[in-house]
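The form predicted on its own is given below as one chain in C-alpha cells.
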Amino acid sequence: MIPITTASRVDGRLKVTGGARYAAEFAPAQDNVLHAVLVQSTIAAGRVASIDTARAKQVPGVVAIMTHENAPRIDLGKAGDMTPGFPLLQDDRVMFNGQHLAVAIATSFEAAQQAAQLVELHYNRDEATLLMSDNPTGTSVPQRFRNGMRPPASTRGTPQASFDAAAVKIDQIYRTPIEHHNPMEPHATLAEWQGDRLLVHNASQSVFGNRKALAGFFGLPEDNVRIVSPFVGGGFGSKGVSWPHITLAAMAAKLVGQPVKLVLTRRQMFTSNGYRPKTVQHVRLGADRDGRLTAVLHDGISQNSAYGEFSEPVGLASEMLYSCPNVAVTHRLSKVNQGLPTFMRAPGEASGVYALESAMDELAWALGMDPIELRLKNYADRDEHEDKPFSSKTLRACYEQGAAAFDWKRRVAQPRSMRDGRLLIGLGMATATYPVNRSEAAAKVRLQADGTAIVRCGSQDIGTGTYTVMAQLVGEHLGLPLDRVRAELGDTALPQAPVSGGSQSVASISPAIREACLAVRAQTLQLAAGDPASPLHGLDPEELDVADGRILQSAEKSRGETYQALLARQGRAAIEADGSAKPGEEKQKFSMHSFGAQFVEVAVDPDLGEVRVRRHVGAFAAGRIMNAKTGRSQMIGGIVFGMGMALTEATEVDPRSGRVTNATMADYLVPVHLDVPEIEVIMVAEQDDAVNPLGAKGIGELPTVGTAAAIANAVYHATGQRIRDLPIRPDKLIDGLSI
C-alpha cells in the first residue's frame, strides 16, 4: 500500500525560477523559426468569395500568407475521433465567427500580426443560427457519448406515470451558459519538419492524441511524428483535443520549409479550442410525503456546432446518484453556427449535477425536510442504473464529516432568517460525484549505478502534480528519497499514456509504473542474493527489502548494502524494466465513482444583490490519495472553478453576428483571490481494491461538481429567491431583494 504523503512538487523550483519551459519558449536548433498569426472569420456562415493578400505580403518580413487556395492538402478522414470535422483551410466554407481562414507567416511576430490585419476577406453570406435560443428544442440526438460507451437516453421503470402520480413534485428548467476554460498558458505550437519527420512542441493534454491526428492528416507513420510537452500551464480540457491551430502550424511549416511557431491570443482562445456548451435542462422529481423519490426525469439539451459533434452528458449522474425505481434521462443537441464545444473540467457532471442538486434542494423545501436528510433517505447502496455494486462508496461519511466541520446544525431552516448585520446569510449543500476512468498505459523505470532512478512515461503534467506522483511511486517501491528520482514525461518518444483528462492520469499510469518498479526491484534483490561478495548473499530474495537507497535484510536492517555498491561490483550501468497496465473486467463487475459533499455559506447584500461566498467545506472520498498536499491543491482548484461557474462566468455572444463579445480577461469574469474564501478540504478515508492495484481514483474534476448547486442553494436560503439560470449575478437578484 502506498501511504498518503505530503511531498512538495518535485518540479516546483523549476516553475518558480523560470526553468520550466513551456511550448512557446522552445526554439529550433538552427534558430530559423518563423512566426504565424491567425486570420479569423468575421461572419458566422457562408463562403469565402475572395481573399486579397496583396497588402499583407508587402509587410517587411512576411514570407507567406496561407489560405485555402495554397494550403497543403491533408487527409481529413484519417485523424481519429478527436478532430471531428475541424475546418483546416481545405475549402472556402465558413461555419462560425472566428473560424481560421488564413495564416500570416513572417520572420517576426510583429510582422505576422501586421500582415494578418491587412488580409482582406470577402464573403458570400448564408443565414446563420447564432444562438441556442433560436433553436431551443434540439435538432438531433448525439451519436458519440461519453467516449462512445453510453447511449444518449435511458429508462427504467415507469417514470412518467410515476411522476404524474407523485404526492410531491418538482418540475423546473435549469440553464447553464457557455463557459471558456481560460488556462494561464495560452495554446502554443512550434512545428518543425525534418524531411518526412515532424517535431511539434505543443501545449497538450494528449501528446499521443496529437501524434495520431497529425500522422493521419499528413499520411505519416505515427513514429514519424514526435510531440513534446514537458510543462503545461493549465488546460481544464481545452488542450485535450488536436485543435486546428496545431495542424495549421504544421501545414504552415510544410508550406514555407521552415519551423513555424503559432501562439494564440487570449481573444483567439474563445474561438479556437472549444468551450463548455450552453445547456437547458428540464428536471422533474416526484416523491412521496416521506421524501422517498418515486420518479426522476432529466432531459438535457446542449449546444452543438454546425460541424462535428460534442454532447454534454448532463443526465448521467441522475441515472445512478439516488435510489429510485423510475428514472428517465434524455440528451439532445441544438446546432448553432459556433465552434465545436469540448470537455471542460467535469464535463456533463458539473452542469448536470447543478440542475439535479438544485432540484433536490427544491424538493427538500417542498417537503419541509433537511437537505441532508432527504439525500440520506434516498441513498443508493448500489448503482441501480447498471444494476451493479459500487466498487466503493463512502458518501455517507462525506455528509457526516462535512456537516460536522461546517457546523450544518446551526442552519435555521426559514429563508432570509439568518443575518450578519444587514447582510443576508445562507447555508447550502450539494452532493458531488464523478466516474472513475482508467486507460492502458506503459512506463519504464531505470535504477542507475549512482543510486538514482529515472521513471519515464509519456503522460502530461497539466499542473496536477504528475511529476511528483511518478517520483513518489518509484521512491516508495525502490526505497529512494524524492531527490534521487527523476521523472520524465510529456513526450511521445516515451512509453505511451492516455490523455490527461477524465481524471484518469494517476489511475492509469500508476499501475504501469508500479509494475516497472516491481520488476526492477525483483532483479535487484536477485542480484544481491546471488552475489558472493554481497552481505546479503545466500538469502532468499523474499527476505530482502529496500530503504534509504539500500538493499537490506528485512529482519536485520543493519545487514545490507547500497545500490551503488551492488551495481559497481556487477559492472552494471543500470537495471531497468518496462511496465504496463490496462483495465480488466472491473467495470463489468462494479460501478466505479468518486463522491463528495459540498457545504457553502454565502452573504448577500440586500441593496446591491452582491453574493459573496464566505466559507466552503468540501468532503471527498476518492480512494487512496497519492499525495495529500497536491491533492488538496487540486480539490481547492476544483472548488474555485465551481465558484466561477456559480457566480461569474458566462461567455456572451452577439446575437447579430455570432461574435464573442467578452473575449478578454477583463470582461470574462473568473474568481480572483478576493472572491475566494476559506476553503476546508476533508479527504475522507476510502479503500477501493477494484479500481486499480493502487486503489487510486481521480480527483481533478470531482470537487467542481456540486459547487455551483451548493452556492445556488445557499443563495436561496439567504434570499428566498431560486436562481435557475447561471451565473447568479446581482442583476438576477436585485429586484426580488427589494420585496
Contents of the next structure:
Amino acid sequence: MIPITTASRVDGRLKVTGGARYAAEFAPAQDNVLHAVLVQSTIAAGRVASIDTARAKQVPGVVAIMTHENAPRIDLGKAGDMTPGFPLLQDDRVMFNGQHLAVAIATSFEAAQQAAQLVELHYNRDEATLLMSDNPTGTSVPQRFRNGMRPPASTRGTPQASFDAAAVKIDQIYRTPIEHHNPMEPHATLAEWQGDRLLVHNASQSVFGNRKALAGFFGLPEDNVRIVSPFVGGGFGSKGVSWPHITLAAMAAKLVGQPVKLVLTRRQMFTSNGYRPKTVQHVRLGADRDGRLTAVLHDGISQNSAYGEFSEPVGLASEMLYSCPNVAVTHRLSKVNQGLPTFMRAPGEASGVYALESAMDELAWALGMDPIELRLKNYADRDEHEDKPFSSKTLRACYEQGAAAFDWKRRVAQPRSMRDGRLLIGLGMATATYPVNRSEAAAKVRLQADGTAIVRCGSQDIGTGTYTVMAQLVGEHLGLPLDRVRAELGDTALPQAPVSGGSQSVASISPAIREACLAVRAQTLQLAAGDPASPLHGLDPEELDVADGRILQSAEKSRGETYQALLARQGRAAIEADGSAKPGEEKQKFSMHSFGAQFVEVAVDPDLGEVRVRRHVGAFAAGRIMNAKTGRSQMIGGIVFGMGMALTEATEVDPRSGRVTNATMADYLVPVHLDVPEIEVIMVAEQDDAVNPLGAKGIGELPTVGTAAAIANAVYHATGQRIRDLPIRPDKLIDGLSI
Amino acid sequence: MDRIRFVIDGEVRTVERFDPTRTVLEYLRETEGRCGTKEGCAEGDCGACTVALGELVDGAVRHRAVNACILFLGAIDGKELVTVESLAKPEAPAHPVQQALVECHGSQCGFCTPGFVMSLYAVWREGDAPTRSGIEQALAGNLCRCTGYRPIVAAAERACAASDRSESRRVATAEQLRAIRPTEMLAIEQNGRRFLAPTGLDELAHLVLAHPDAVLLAGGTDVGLWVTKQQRRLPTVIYLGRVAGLADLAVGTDRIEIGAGVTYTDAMPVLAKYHPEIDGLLRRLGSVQIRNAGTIGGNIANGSPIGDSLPALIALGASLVLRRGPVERTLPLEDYFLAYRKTALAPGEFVARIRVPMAAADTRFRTYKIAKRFDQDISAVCAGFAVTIRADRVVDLRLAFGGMAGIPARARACEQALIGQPWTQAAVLAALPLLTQDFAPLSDMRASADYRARVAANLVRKFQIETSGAGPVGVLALAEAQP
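How about the form predicted in complex with the partner chain, since we already have the form predicted on its own?
So here's everything in the complex, that chain up top.
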C-alpha cells in the first residue's frame, strides 16, 4: 500500500479526464436555464440618469434587462459584515468604472451578450478619484480593521524616540501595486428558485458564507438556501466573500421566474471580485552598531473603495517577527473610485513582509552584516506583541536548512560582485511568516456495510487537496485504503465548515473528522467485542485495532474480521457518527504562526534589465504536513505566486477613466512555466501539540510570503539597485544599469 | 456544401446550420455537452481550452494542439477533433499522460488540467522522444495558477518516457479522414452571416474580389478575438485553410517562398534551417497552440504592429506577393505597413506568399525579443538586424524594430549613418543618437518610452559586439573590460 502521507489526490482521475464538474457546468433539472450577462459602467463616479433598454430588448431571445429600476428589492442589512452590499442594483449610484449597472437575461449566452452591448446608459457624472496616489494624503483610519477584532494601530515602548536615537537607521517607502487573483476558473453562478427555496451552484471558497449572505439578502431562513460547489477552479481569496454577481444571478432568477446562469468573463474578473489593494508602506528600522533592533515603525496605507471597507493588514508581521522593545504599527486607508479590495493569498503578509524584509536587507547592508546573521541576532523567542510564547517556532532550522541547501555561503558580500558570463548574479533571502487560523467545523463519518466509508463535511476543495486529506484521515483512523473512502464537500447540505481561506481548512475540519472517526471506531470495536459470533468477542475494546479494512486484536493481528462481516451479522447498514471541533484556549495561551525562509538566485541582464530567477529554495516549518505530495505542490505554487508578485504582476488602471487596461491573461502577466526555475521545498520537521489536535498549521499562504522580498534583495545584490516599487520590471532597473 | 464533417471518438459527425463564427469550444460545451474542455479566457491566452486536431499528412494522421476558444467550427471540417474525454472512457484506464499528471500531482484545482492533458497528448503522440526543451515548449501556451508548473513538467517527462504510443484507432481514423476529405467549397449561412471556405487559389481570388469587405480567416488567432473579445459580428468570413496551394512552402536557390496559409509551426523548421538565428525568436512567438493555428501571412495581412516575426523578416529583406483577381504584384515587406493597423492592401486583394531571400554568406543576422514574461508575452521591443560587411566596411545594414512605433519599422537614419563605416563599437556609438530621429517610442504598460529607447540602443550595440567578436558578450561586460 502507498504510504498514506504521499497518496495521490483522490480527485485526480476526475480532473485529468475532464470529469470534474465546475459551477458553470451544472444545469437545472428542467432544461430552462437562462443566461445572464453583466452590463458595466464606463464612468467612475456619478449617478445613472437613465437607462434605455429598448434596443437590447429587441434582440431575439432576450427575456429581460434587470436594472436598478426593476430589480427585486433585497435586504442589505443581514448579509453579514464581510459581504459586499454594493453594487446590487438597489440605487442609481456609480462608484467605479466597471460597476454592474444592469443584467441582460436571454435564452442564450450570445443573445444576452448582444443585448448587454445594446443597453444604453446615460449618466450624471461626479468628480472621481481614479487612482491611489504614490504619496497619499487625506487618508482615513479603518473603522472595522480585522473585522473589529483589534485596533488598526499598536505601540510598545518608545518607537519614535528610539528610532531618532538609533545609531543605524533605515527609513524608506515601499510600494506594491493592485494585483488580481486570476484563478483559472472564472467565477460562475447558477441560481434556481423552487418556491421560496433557493438552490445555487457557485464557484465558492465558502458555501456557508454564501448561504448566510443570500439568506440575509432575500430574507429567508438559512435552511431555505442551498449552495453547491463540488469543484472550484482556484480561488486565492477571490471566491471567499459573496460577490455581487452571485446575488445578481439569484435576483435575476427571481425576476424572470426561471433558473439563471451567470459566468463572468475574464475581463470581468478584473472588476467584479476584489483584488489585492495597492499599498504604500513607510518602514523605519533603528538598530545599534551590533545589529540589534532598537525601533521598528511600519506605517501602511492601502487602497480602499469609495464604498465598503477593506484594510490590508500589512503591519501585523512587523509587530511580532523580530525581538524589539520599541515597535509601532499603523494602518490607514486611501479611498478611490475603484471596486472593493479583498483577501488575496497571504493578505497583509504578502505585501507587508515584502516591505519589512526589504528594509531588513537594507539594514544588513548598512551594518555590513550577513542578512541571516541580522535576523538571528533579532530572533524573537516569544511573541513580544501579544506577550505570549509561540505554540512552536522552528524558524532557526528553516534558516539553517535553507541556507545549507542553497549554499548561501558562496555569496560574495558585495553588490554587483557575482557574474556568470555577461549576466549579473545576485543571491537574496527573506523570512516568511503567516498566522495559524482555525474555526469551528463539523463532520459526519459513515462506515457502510460494504466496507467502504463516506466522510461528509461542508468545506471546499479549491485545489488544495481537501478531498484527499478528508479521505486520508478516515483511512488512517478506520484502517481503510483510500479507494474505499468517499469524501463529500462543497455543499451546505453537509455539516458546516468554514471558509477555505487563511490556510485554515485542514486545521479546522481535521479535528472534527477525527472526532467522528474515533466515535465510529469506538462503536465498531464495541460491537465486535460484544458480538458472541465475532472472533474478537470478549476482548476489551482497548485491545483492538483497525487495519486494512479489518478489526483485529492488536497483539494478535491475524485474529479479527472484516467490517463487512461484522456489519452483516449485526444487520447494520452503517455505523455513523458526527464530530465537531472548535478552537479551545490555545489562542489565549499561545501565539500561533508558521515560519519559513526563502532563498533566491537571480540573473540580471545588465544590457536589458531583464531579471530571471534561476533557483529558489524555500524551507518551511508549518507543523504536521498532512500529505507530502499535495503539500509540496501547494508550496511550489505559493512560491511561484510570489514570483509573479515580484516580477510581473500588476493591474494597470487608465488614469483618465479609471478603467483597468490590462484585463486579459495576455496583459496581466501571471508566470508561465519558463519563468519558473528549479524550486526546492524543504519541509522542516516541527511538532506542535498546542495548535490543534493534529498539529497541522496550514501551508496555503506561507510560501508566498517573503518571496518578493527575497527576489528584490537578490536583485539588489546583483545590481546594487534597490527596487522599492513592485513589480521589478526591466524599465525600473535599466536606469542604473545603462552605461 | 452546406455542412461540415469531422471525426470525434471514432465517429464521423455531421453538423449543419450553425452560426458561422461559432467556436469549437462553444460547440463542445453546449452542443456535445463535453465540458472537459474549459474556457479560461476566451482569447487564446491560457490554454484551458486546448484540444488536438488530427489531419492527414502524407497518408497518416498527425495531431496538433490548438485553442478551441478562438477556433471557428467551420475550420475543423475534414479533421479529427480529440478532446480530453476522448483519451479515457469512464471505465477504462487513464491515458499515460493523464496518469502521470495524477501521480506527479500536476493537477490542483484542475481547471487548467484538461488543457495541459491535451498539450501533452500532442507531444506524446507526435514527438519521437520529447526532450526537456520540447516539453517546455509544448507547455508554453498553458497557464496554471496553482502548481507552479514543476509537477506538470515532471509528469510530462514521466509520460513521455513511456515507449508504447500505439493507438488502436489510428489506421481507422486515417480511413475516415480520407473519406471525408473536403473537395468542394463550403458555404455556411446563418443569421445573415456567411462562412465561405474555397478550395482553390483562383476560387479564392474570385471570392475576395466579389466580397471586398469579407474578413479573411486563416488560423483565427487574431480574428477569433474580434468575435470572442470585441464581440464583433462578421458578415462574411472567407476561410483560407482549405485553399490548395496557399499553404505551399518552396525553397529555391535564392529564396524561400512561404504561402500565406503556412502556419508558424510549419514555417519554423524551414526558416530556421536557412536562418538559424530566427529559431529562438519564433519559439517565443505566441505558444505552440498559437503557432499551430496562426500563419505568418495572417500576421502580416492584419497589419498587427506587434507581430514578433515582422522585424526579423524585414531585416532579412522579405517581400510580399499580393494578388487581386488574376493579378499579382510584389512589395517589400516594410512598405506594406502604412500606419497602425493600416496596410497597402487594396480592396479585393490578399497576401498570397511571403518571399524570404537567402542571406548572403557575409551577412550576419540576429533577432531579439524583450518581454517581461518569458513566453506568451507581447514584446516591449522586438528586433531583427542584418549587417553585410565587405572589405571591413558596412555595405548593407537593416535595423528593424517592433514596439518602437505604430508599425514595424527600420531605423533608417541610423542605418544610413553606418553604411560605408567600419563595423566597430566607435562607429555604432556615433550613429546611435540618430535612433531618436528614427523613433519616438511610447510609454505603455509594456515598457516606458525611456526604457524602449535605451534598450533599442543597447540591442544595436549588442548586435555589433556579437557579430564582431566571439560569442554573446554583453555591452556592460565589454565596457568594463576596457580601460
